[in-house]
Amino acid sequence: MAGHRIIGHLDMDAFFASLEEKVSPHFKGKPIVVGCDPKDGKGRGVVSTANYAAREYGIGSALPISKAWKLSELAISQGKEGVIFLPSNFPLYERVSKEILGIIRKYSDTVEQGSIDEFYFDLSSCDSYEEVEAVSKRLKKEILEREGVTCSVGVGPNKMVAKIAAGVNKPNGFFIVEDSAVEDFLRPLPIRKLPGIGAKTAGVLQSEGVYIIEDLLRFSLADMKNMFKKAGEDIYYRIRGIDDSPLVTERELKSIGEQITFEYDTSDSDYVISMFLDLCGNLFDRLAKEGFKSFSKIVVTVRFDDFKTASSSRSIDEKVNKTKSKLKIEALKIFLPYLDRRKNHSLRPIRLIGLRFEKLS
């Protein structure tokens, strides 16, 4: 084992619903979606987590809030239990992705927190696989006992395979990838299993025939990249498990950002300035309470009623943004082209806004 890298990817299951179900225990076994309110199929908005009873009727992250309700009013309409549709409460998941952030530096010296509820974790001073394992275990009850809820851990010789393995045994699961094992464990995976290959990507390889990791093995690295530029060379690497990423301990903020969608697409323009100027409070109000003292450019997102996006930015003077009143005007500055036929040429109703601050300091 020694001079081997051995890196553990902990993924927290179904996290924001799992919490749920301990602060309600009537809730347990029974489908949950944590999200909006679905108003009856007519909600806007996605599904942020499904508890794995609303996993069997193909509910799942990022699915449309209205297609969650249709699907839960099918299971009705077959005598099955209905979704529980529930609210988030982000600061209860934050306190506990903090505690858990806690248990892992028990087991280990170097940890990242990849997001609220994964992050990986360095064992390379295991002495053995055996001892990974134990040590994964250990880690793995110590959150149950404390937190209530379960994680799924898998381990590799780098990032992306242990994140890969988490996922193998889910939920409640454990799985170790060694060394001299990888390029099996890769070869009959399907290619959007694979770190950095998303939908666009796999239609692509589809049309080339390939749909495992096995099938991508066949072009050199001169094919990817011709295909896939710089992303090409990263694949070439990965598909044969080539990562050498190291562990971020510490990251640095560099923006913060909120947007809205609202319930109905609008042209009301004194509704639209309202809810943007709301926007540009809430954000202000934050930079304080999350420890910073300025940035130095605002980001504007739009989206309209055909799903197109559009932004607009602009760095601004570091006078702008001690004030909360100077901020709102260079903000609406930025904004007010989308209401009138500069930056909305046939005037089209709005989906959603966002506002977001920019090189923090």
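Under this definition, the rigid core comprises the largest set of C-alpha atoms superposing within 1.5 Å between the forms. Nothing here was measured: the structure is a model prediction, and the numbers come from that model. Positions refer to the first chain, counted from 1. What changes on going to the form predicted together with thymidine-5'-triphosphate:
Once both forms are fitted on their rigid core, the CA atom of S61 lies less than 2 Å apart between these two forms. Put the two forms on the same core and the Cα of D37 is off by less than 2 Å between these two forms.
Annotation for V23: C-alpha shift under 2 angstroms between these two forms, rigid core superposed.
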Contents of the next structure:
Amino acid sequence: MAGHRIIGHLDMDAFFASLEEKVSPHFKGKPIVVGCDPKDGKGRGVVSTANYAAREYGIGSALPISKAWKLSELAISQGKEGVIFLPSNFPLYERVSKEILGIIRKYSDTVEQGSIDEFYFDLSSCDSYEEVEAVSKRLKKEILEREGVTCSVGVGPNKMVAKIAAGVNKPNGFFIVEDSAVEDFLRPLPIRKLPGIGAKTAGVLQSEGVYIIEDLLRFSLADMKNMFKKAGEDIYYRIRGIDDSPLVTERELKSIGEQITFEYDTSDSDYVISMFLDLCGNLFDRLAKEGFKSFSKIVVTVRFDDFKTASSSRSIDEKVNKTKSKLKIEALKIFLPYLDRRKNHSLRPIRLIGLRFEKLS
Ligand code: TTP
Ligand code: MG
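Can you return the structure of this protein in the form predicted together with thymidine-5'-triphosphate rather than the form predicted on its own?
Starting with the chain above, the whole complex follows.
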């Protein structure tokens, strides 16, 4: 199959929740949600992920945790099992993620980590789709045996098709889209399935009567450019299965961040500043624990009571991040304008603060 690229995409099933289920076997088969503390329905913040049993109740990533709590109470009132709510345990997820990367590297010499639970890998050296299938199934089996959790694998001629294919038979799925089948595979998909079409683009398109990729095929390259500029051009090629983007190897987790949603939206500067400094201290400690020596960018995020979200970043000197106190001062300089009119014109109360260190080394 010389000349053709064959790309695999592997995505772990209900990743955080599956790992929690695996480390606590007595949770097996029960609905599990990983995320913020629901506090008997008064909790703020969101669901990170739900296992497939909890998804039956309508719970999924990014749902407010208070809604997840209500759905669990509803299930209990119907005689079903209540949801087990768990906090996240990132060191565990990151360790397993690294181990999975190591396993995939035994099956492919070119692997790109896309996120904590998804990976692209090159299978172009396989002689046939039968071989691609055999390799993928051995890989899935080894991950299950060594890590005790399942994943889904998709295969296609490029990254985009492989990623969509991985979602086709989730969980524990496997799906190949052969070169000749790409257009038929893409045509009936809802436009939102296409990476690069977010809520906003989809809204514009739907108002034009475009719901599936087939509807989009009638627009010329010029139409697409007119509507969405460069992004439109990308979409034009992608829906025709054309995506040459290469695998970016050795990309590791190059940033760490945390955020806090307050119990109540607040304008109490003393409180907000002390929480911000805690966040900063925690992150500094995590940096050392995860073996990073320095970083060169700080990003601060603030969400106000009306959910409007702003962020600012600053590049910082290598020397600054050697001590916690110097670092806190730098981070505060970025943060303080959100507490007065410089970056908070109508002095809105604050709902959430977040801090991220980027460009770790
Ligand atoms: P996903 O792969 O999107 O979700 P998943 O692995 O839980 O479930 P699926 O079987 O559908 O792949 O994300 C991987 C992990 O990233 C997920 O387990 C938790 C985390 N995550 C969040 O914390 N918040 C989010 O909004 C999403 C989408 C994921
Ligand atoms: Mg996943």
